[in-house]
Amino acid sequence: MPGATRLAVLLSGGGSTLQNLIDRTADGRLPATIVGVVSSRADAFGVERAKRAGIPAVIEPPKPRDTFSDRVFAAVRGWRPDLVVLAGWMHLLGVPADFRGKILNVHPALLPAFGGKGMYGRHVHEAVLAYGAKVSGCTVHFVDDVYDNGPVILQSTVPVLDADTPDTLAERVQAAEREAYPEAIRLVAEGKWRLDGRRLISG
């Protein structure tokens, strides 16, 4: 992919992870484009956030569903992008053959560990904490027609403490997050990878 990569980003939320994008591709980190944003919700801040940013953004309410997947990726294809990156996305999509390998999502927890429907923001730190588990972190992966199943990109662990709550293991696990998409969506974009079974290899 020459050039900046033209990205589109899919929100339900606050936003805050395209306001990440937002700020490493205007400052140079991420040589990427951010080309449009669709939200599943009018109220959601990121909306804002991408007028503030001078990007396009689209409403696509997730009813009716039946023509949900088609709606979203009809407004997606209008910005001809190269990558589709979910951000605090909180809808099972079906990814049409042209967007096969094309769309990312990162997971706040080590996949296949404490992922799957239902499996998002606090509800999955609280998991971890629950299980016991000494450590966490982040998944960017590829995204298919089951939640948090396709290939994985990248992983970045964090040390969970014996003092952590929800909210302190969210936000080391956040931490991690803001590193590892835009890396991993450099990685993509370079196109130096290929799939053997499930398994990214680079180079």
Second form
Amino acid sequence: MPGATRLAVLLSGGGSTLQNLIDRTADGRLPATIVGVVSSRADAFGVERAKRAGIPAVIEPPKPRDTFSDRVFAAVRGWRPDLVVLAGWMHLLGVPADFRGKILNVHPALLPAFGGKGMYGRHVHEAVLAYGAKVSGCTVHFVDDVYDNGPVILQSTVPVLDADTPDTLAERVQAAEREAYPEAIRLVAEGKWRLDGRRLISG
Ligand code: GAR
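Hand over the structure of the form predicted together with glycinamide ribonucleotide; the form predicted on its own is what we had up.
Below: every chain and molecule of the assembly, starting with the one above.
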């Protein structure tokens, strides 16, 4: 049974993150409803996944740049979401006042390491391996106007193994994301938390 929390999802790529949320809202593990998807690319497979699940999807290309955030949030507002979930979204957004504290992102590393402009997808795992880090993981955080910067909601760690390639590490991190992202969305939606500076305190 779809739940009461209304989620809008923003994506730019394959949409495996969206698919996980579709599956978990469908079977009730995440008590939420995905009310719409915005893709920055017409050819993103995530758009196809949305259509197959009967979720409205709109395309908002990043150019012209000066109107991008306004176009994205105009589409999002039409669905009256409680939260906006970034799912492989590759662009910096200007966060409008009515969406402050309501946008979540999952980053495939333990922020503040291996984050920032240009640090997305495979690039992150390559950088983790090149650095020689022994653990990695994922970070779910609130989104503000700076790349990978808002307060952390939840982090989950995975080991980096000697035999890892960017692909095997990505697979392990994405398995962690599939658990952490729905859990973080549920936590934020339930509202039993507060921010003390940057620190999210539960309960
Ligand atoms: C996910 O691993 C997500 O953490 C990462 O891209 C992948 C999206 O996969 N996001 C970022 O790197 C954002 N900085 P998907 O397109 O199949 O959902």
